[in-house]
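Okay, so here's just one chain, in structure tokens, the form predicted alone.
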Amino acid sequence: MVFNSYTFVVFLAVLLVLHNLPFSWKIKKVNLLLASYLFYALWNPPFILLLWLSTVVDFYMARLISVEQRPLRRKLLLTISLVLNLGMLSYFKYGGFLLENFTALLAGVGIAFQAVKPDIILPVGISFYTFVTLSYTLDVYRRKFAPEPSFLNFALFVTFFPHLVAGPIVRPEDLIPQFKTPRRATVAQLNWGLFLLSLGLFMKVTVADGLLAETADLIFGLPFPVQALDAWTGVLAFSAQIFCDFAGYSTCAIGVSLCLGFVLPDNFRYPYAAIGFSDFWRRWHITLSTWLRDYLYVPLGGNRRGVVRTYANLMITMLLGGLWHGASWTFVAWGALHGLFLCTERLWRDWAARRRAKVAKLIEREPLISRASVISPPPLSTNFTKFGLALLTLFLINVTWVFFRAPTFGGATLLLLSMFGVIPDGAAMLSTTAILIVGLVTVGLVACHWLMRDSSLVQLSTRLPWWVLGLGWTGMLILLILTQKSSNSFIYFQF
């Protein structure tokens, strides 16, 4: 089931009467957890059992690692836990990918072997339950976390169905304590979900499948090169639709939670209005980013083992973080580029405070020397710099992406040659209406995100009077009526 149906609003309309009937609390998370498994089970009923082998086995492996003291004991139930889980990832998602680099390797070396090309059906939503219950073990390990009582909890805290096949990656503490008291909606809490639910909708609907992924999916789907100004115009339409189908569907699921009486963590702050890429991350996806931080680039050391070790981290981390969105090189591509960007502004902010310390020295030495006298890195205090560094941003982040949506090295390299003028010869393939739609959503995108990237939308409808609000809500409302037709599933199920 996907929230952009029909079926999904009936399914929601059912659960929220049931919600808000006076039953006891456990029933009524009896119900949630029931049609959470309903939700999923709807694209394939066998997958539950991988949901339930996951939440059972993390649920006691938890419990177990607890109240055992024995440090080895205790690292031998984790070690349990993250090869069960893990081991389930990697089968699903990259047996193929492993056995066909396997193949590759073994023609390398002049040994022929031709494997059967091994059938397997990607779960949906793996990554992402994956990385909850492994959150999950990983907290009561550290003892951050007391173990859940109650596998009701637990196995709710799981499969919650807003968030369980695209996120937001919830941890312990931002939903296990919500289950523990009765909750309902407010009107408010009602109104602001619905309200929510509506503006995800019309993200995905409306403008991602309606007006950007027809570009999108005819550039990249080329065989030959375009046209520069096709070529940008194809990957501003993928940045623009990326944004949009999976903030949309994020929003969706925190207005859906909203409308339960629960809250989930934020996703996404506005992420095209970044001003480097540390900051990219922080706006973009941010409980995977989060969770990267947090489990794998602080264990391995991250920035307390040395200057060496710190960039390390950092490519080890976005490699990572590349290959799990897709077992394939060209995600370990854009993870790649990343890091470099990552670890080239981090050089950069460390020349810059080391330059910015030695001249302060200088002139404390010497009072009759200008600042202006000394070479020092440039100052980022006016808008006019601060935006000229985000459109940089941003266009570093659109050819990242190019290695993200093209399905082989191949068609990123002719994608970036065409993007780049390099290929003359290359065919006009977009209308100018595509083209003009596309520049149109692209400026109205970045303008809305340069605008609130300090504020929130909860600001933003505090400060506009009921009838605006009113007027938008009802205009996206006909919209997504107008465009249901042309939509498609979320673009981060695949992942």
Contents of the next structure:
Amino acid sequence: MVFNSYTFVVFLAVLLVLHNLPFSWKIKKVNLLLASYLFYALWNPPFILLLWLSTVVDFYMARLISVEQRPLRRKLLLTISLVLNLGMLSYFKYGGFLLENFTALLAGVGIAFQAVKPDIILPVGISFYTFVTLSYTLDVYRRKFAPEPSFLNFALFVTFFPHLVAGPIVRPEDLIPQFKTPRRATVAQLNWGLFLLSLGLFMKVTVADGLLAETADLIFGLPFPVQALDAWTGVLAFSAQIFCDFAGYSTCAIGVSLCLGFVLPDNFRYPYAAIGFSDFWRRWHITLSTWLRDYLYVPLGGNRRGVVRTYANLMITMLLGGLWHGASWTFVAWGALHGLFLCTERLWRDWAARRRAKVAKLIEREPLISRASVISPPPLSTNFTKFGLALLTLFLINVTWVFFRAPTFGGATLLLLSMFGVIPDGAAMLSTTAILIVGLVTVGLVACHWLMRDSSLVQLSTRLPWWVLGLGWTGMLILLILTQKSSNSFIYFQF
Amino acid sequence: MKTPDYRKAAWLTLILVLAFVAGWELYWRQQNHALSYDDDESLWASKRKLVYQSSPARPVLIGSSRIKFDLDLDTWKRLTGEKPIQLSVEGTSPRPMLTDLGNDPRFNGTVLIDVTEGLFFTPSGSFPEKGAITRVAAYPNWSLSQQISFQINRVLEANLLFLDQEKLTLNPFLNSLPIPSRPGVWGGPRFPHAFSVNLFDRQTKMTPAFVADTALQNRVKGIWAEIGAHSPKQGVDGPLLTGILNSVKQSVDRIRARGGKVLFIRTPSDGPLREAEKRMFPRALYWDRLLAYTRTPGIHFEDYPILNQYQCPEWSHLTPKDAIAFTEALLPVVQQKLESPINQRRPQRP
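Structure of the form predicted together with its partner chain (previous: the form predicted alone):
To see the whole picture, the full complex is given below, headed by that same chain.
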């Protein structure tokens, strides 16, 4: 079930009523769990078995790990959990990709091997719930989190429908403690939750699907070069589309949870105002980037094992992060580009820090001469410089989106060549209206992110009179009603 | 940090949104806007589900807009007791649907294939196949959730005029803004609102306003000319055409091998549009060759005086009134053609 459907409206209404009836807390949790299974099963019922398998195995494996004192046995139990979770993910998500590459590899060494293309359907949300259950087992293994004694609480933690299929990727400490005591939304929480749900739907339905998807789909689907204006418009359309689609989903998830009295972690913090790529990853899909940091980058050694290992760890993390998004080399290339930009930024920062230290030392020794002869790195303190760097970051991010969205490397290359005017005789494809719409949305989005980069919606709402909030809310809902698209899937479901 | 008064904001929003919805609906009622269902993937899937009930009296119709306008489903039902299953999609080639039915081992019904040469004889995967490909691909993934949403939507659409995805949504409004397009860029056809409505059984009909208004009809004639100007000047030929014929034959043979029946239909067109079609797709090279290559019977409107007496007000489709008469005249010919020996073969064992 998707949030932008009539089915979900009915589902949520029934669930809100049930959740506010005078049942015991245990019954309310059972209601939530059953509702979550229903939410998932309405896509493809058989795949619920995978969800159960993952839930049951990880619940008991974590218990065994917590009572086991022998290190080898603990490792063995952890390995069983990892093999099961990552094995399921690998089979369903990467089975076809691995076979395709294996066949190509054999062909490369002159062995003709024809394999039947496996007909594997990707279970919705498997990448997300696998990471959720893995974080639990790993935290229990590291003795960071005590195993949850209640199967109901654990199953609800894994399956809670707002985050189940596209995040935010929750950690045990985010959600399990909230299931221990009775929760019901206050009137303010309910209203704010409904506001967030409306905002998320507006971002998804009106902006991403209504205003941008057609332009992005058209440009990325063309097998021939286009004019630079069309190419950039297509890429900017996708850039805004993927943000509004995914951040829209997260906003809906957070809003729906709040309507039920639960708080989910933030997943986006105005990423298109990021200054640099490390800042971008502190603002984009925050729950994935922190997951990769805590369960991949840090265990690999992080920045504690010398300069070369630090950069290698960064690259490995970003390459796997790219592969997490989809079984294709274009996603790996997208991750590699992010890794390279992160490494470059780190190099620059290290150089700048050393330079600053050197300057400070010289000034200390010979203040007059040094001030005149040493050029210090450019200051980042002015708003103008910051905004310029944010635009540079956004420019590079847009280049990486080409690999993320293009179906093949050939398509990505064609589009990049068109964007930078290398192919001068490309076709004009987009109408003036389409270009104006994408331009206005992009400017609006960047302005909004820049103005809000150090703030939050909650803070903004406290500064606004209630009627301004009401008018903004009304505007979003009217545009939502006018757009009417009700069933397009979210882009991140396919991951 | 003070807590804002969310409750007041929520009430204000509720009142204003309800007022907007009521006002918007009343406005379109006052404008006599005709009720039309969204002809999307879900509506198509709801009919695709029915193909296993197909019989000569209840054929599956695949094609483009002409059969949706010209074959009146209610008239057919009045005459046979069964309503055909309409799977045709405006502006698309029926070939992806034919392939889909050919590949479906459970399908052994009757298919009437509407042939509009400019759409039918196009390379696989080309633009005219897009709408059909999208629907065929979406059908196996039509989830329970989408089916429930479809049922709720059906009730809402039947009662609220403003829920008209094709005409009364944000994008059609934005596209109708008087913004001149870039040189060399064509934004696609923009049909007048009154041109047609889509019913729940996927019947398409011209509105009475359109039938009565020659200015609107001339606008649509202009759109056909515009489409012609942006289309290839020559029909496909050579290996490309042979490839198309091969794929059609393969699907037709598969359906017939399971005991199904297939019939091609060429519905009326006239005026300069018909002349252009004759020039681009000479009958001997396309229609006659299609029938001969696939060894399948066909009904060409020009071969039957009873079917060749109608005028298309905008050169391409019949009025609702003529569609009734056309269907009454067409049915006996269809029944007779379906009795032809090639359609009487017994199913082959797999």
